[in-house]
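Shown here is one chain on its own, the form predicted alone, set out as structure tokens.
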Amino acid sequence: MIFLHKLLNFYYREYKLNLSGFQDILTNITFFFISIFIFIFSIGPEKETYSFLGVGILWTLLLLSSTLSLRKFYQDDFENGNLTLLHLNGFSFELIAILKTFSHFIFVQIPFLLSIPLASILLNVGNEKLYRLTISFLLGALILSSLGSISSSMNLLNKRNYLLGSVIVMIFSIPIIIFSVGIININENFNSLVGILSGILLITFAVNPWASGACLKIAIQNN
């Protein structure tokens, strides 16, 4: 019960922090939709082109938009000492990484999920593809959050180049986009591609706490 109370306090604190920083989430969503309008203006009024390229455009913009939030994944908590307080309160560095990953998924990725239906209308993505896009995004967003945790914890050790974390996420996100777009566009291999994407999720989610936890520990010790 004590541990559950600590978890509830952690996520209540995350909720208040994200609510106070709602302008950052709004900025990410605004960037997402402005980028969609740029693609619309550059491609022209060809609906068949949107139907063919829409899913790829959406996934690319979702990836780029989600990387905007990586700068504050751990940085603010590291600078104000909250990571140290969490560790002293009984949370291991690995558990902190897991909790922050779910927090990023809930407060950053879910708003993008809610905006996908409107974005699909703008890019002429059909209802069947929208259903598959939602499934692929639920799996892919957790993978992106896990990769974001690893890259952001590495950024704590590299204070000179904060773009390195975003570059790492984008490189390792290439397979995610390939299989996610494949899930939506290839009918006969739907279950197998979902299985592959789920396997990638399990691998990244298993590696995340150990890699992120090690970086957090080193960063706090060297601070």
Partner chain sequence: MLLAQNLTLCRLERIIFENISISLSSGKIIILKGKNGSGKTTFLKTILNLLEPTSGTIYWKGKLLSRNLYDYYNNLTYIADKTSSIKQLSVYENIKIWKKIFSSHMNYEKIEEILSILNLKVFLGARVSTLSLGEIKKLELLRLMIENKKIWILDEPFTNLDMETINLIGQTFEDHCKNEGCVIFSSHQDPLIPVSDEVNL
Second form
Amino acid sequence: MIFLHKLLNFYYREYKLNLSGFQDILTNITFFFISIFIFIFSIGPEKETYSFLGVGILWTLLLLSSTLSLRKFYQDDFENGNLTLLHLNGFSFELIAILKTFSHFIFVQIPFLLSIPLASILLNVGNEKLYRLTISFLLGALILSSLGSISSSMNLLNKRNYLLGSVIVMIFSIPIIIFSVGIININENFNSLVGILSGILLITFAVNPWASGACLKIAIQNN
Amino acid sequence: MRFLINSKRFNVFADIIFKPVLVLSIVLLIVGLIFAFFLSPDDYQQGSTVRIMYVHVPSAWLSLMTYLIMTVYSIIALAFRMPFGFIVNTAVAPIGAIFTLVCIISGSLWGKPMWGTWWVWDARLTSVAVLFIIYLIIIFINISFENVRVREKIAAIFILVGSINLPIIKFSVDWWNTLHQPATISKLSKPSIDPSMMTPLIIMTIAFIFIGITIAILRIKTEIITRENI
Amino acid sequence: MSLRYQRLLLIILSLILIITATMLILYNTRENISYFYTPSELNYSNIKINKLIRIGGFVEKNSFNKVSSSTFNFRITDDLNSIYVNYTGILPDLFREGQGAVIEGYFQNEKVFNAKTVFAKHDENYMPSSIKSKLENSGYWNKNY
Amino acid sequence: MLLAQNLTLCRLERIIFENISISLSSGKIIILKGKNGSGKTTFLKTILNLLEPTSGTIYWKGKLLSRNLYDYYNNLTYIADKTSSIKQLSVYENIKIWKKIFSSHMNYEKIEEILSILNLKVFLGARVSTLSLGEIKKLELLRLMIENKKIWILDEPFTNLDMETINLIGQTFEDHCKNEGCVIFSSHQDPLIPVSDEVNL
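Mind giving me the form predicted in complex with its partner chain, seeing as the form predicted alone was just shown?
What follows is the entire complex, opening with the chain shown before.
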């Protein structure tokens, strides 16, 4: 019970942190929308093109803008020593990774999820596709959060080449893109593609705490 | 077999075998190329173009093998704290990247006349492209961290995470419909290649392995020396 | 909950997750990442007109017609069903009757497929052309050599 | 309670510290002395089990530290040389967060009392980023009271602090020791507070 209480209090802290940094998330969403405008202006306002391309564009931009928020993932807490503090408070590094992943999902990805309907109106994505897009993004966002956790924990001590984190996320997100966009565009069999996506999700969930936990440990040891 | 996990013993062993390996790799490469270009017959379908296979297939195998070696060494290095594993990983990653690149380039040279296209995004080709980028990222990790002890561990963890790609590459042609043909040589069945074409393929593969070992020995030795001087 | 207990729990959880995930993926990927559809698969699902798809199969024996120097039509088959294909352009070297091919294009209507690109698909068998002619002469030639 | 024997730590073939033994039992205050870069922080991290010593063993309550880590962590407060307060939040919010994540039962009257002793009460609603370095450090030291654990491990607690506060903290250390607590802290200069043991690095 005490432990459960501890977990809840961890999320209280995350909530306070993200609330104070909410302008970052808003900037992120603004970036997302501005990129949509740029797409529309550069390709031309033809509606038919977007009903064909829209889902792909949406996914690419979601991926790109969510990699922008990766720097927030562990870096702040690492630099002011809060990760060490949490560990000394009885959280294993693996547990910290899991908690942080869900916190990133709740406080960064969910706002994105809420902005999808508006974005899909702008890009003329139909209602039926919107439903599928939302489900696939819900799963995909969880995967992206896990990947983000892995890559940003790898990058904690990387002072020179921060873009590497985004590259790592993007290379591993290729299967998600294949399946998520596949869900909407190519295949009729929605259920089995959701099955594959959730399979990938479970694998990243299983890998994430170990990989991120090890990286966090290395970072804290060598800081 | 201690030389496989201990840098001092490796140095001793490498000094002994380096020259024979070098000579052997050059000889095998020459013999293999002679076989591939002059002695092996034309394919019944592909004619002379099939000779690209003698470069393409060995480099593809070696790109996978290199990654497999790196995975094994990452596990050894992380679990049993053997720094030699990190040295091997750092040294071998560019070799794997080069083999993958050779595989991709020779593959597209083969694909253009046979399939009618340089490149398609089917499961096999995509996963090999991903493998190449993974190799690049490993190299990037190895050059962009300041602390050696950090970057080698991070690279090892990344290698382990990236090893998910290996079975995908291997089995993509069996699991899914691809433009790429299924594996010619597999353990379970008799190889569907004629002995006269199998011989140069095997010679070329062994030659590639020896070339890889030669470069690896050189790179590992330099890596050991660099680390001693930090 | 002690640190060791946390880890133990996590190990068990990860194993369960990985097993479930492999089952989910293996169960679902059987037909989903296909680069192409076979003619039979297309007959079962409804054919979408004016949608870019790829069809893979063999070029049916005695179906190849050369309409002009760069316009061809042929049928693509998987021994059960076949589809009529129109193509304008250059054919790859390996393209011939009985040979595997993947074509990319649109359905003009339910029966006619307009190919935009034709890829030849070769199989995993390699053998010298001299041996092949010998085998054919002696009647031992079959595809599954 | 905490017993470290012959701790040695090497990094990149360089010896950071060698053969250091400490024994920390209730009522003791240990000061780690050493110049800049002599490995004080590294030593504290080793004691916290964040780093593994190259040789030597640490025991907690008679058991190996790594076997008894959770209990150990439940009994210690670590104040790093960095400040862990969140800059963009107010002092009050920071205190609230600490109270929550450390499951502290300390009531707010008591906290306000301590804050007024530390001259921090006026800043309760202010953002941490507007505070001076010394004030941030004092706020950080407030965590000692909030966490209310037995062992206090402090890394350079007296930087940026005035004499008055240092004496106040020395007083707090003594009070803590009377309540069967113990303190280990590092300092590069002599803080002029009573200590029971001295370790030179």
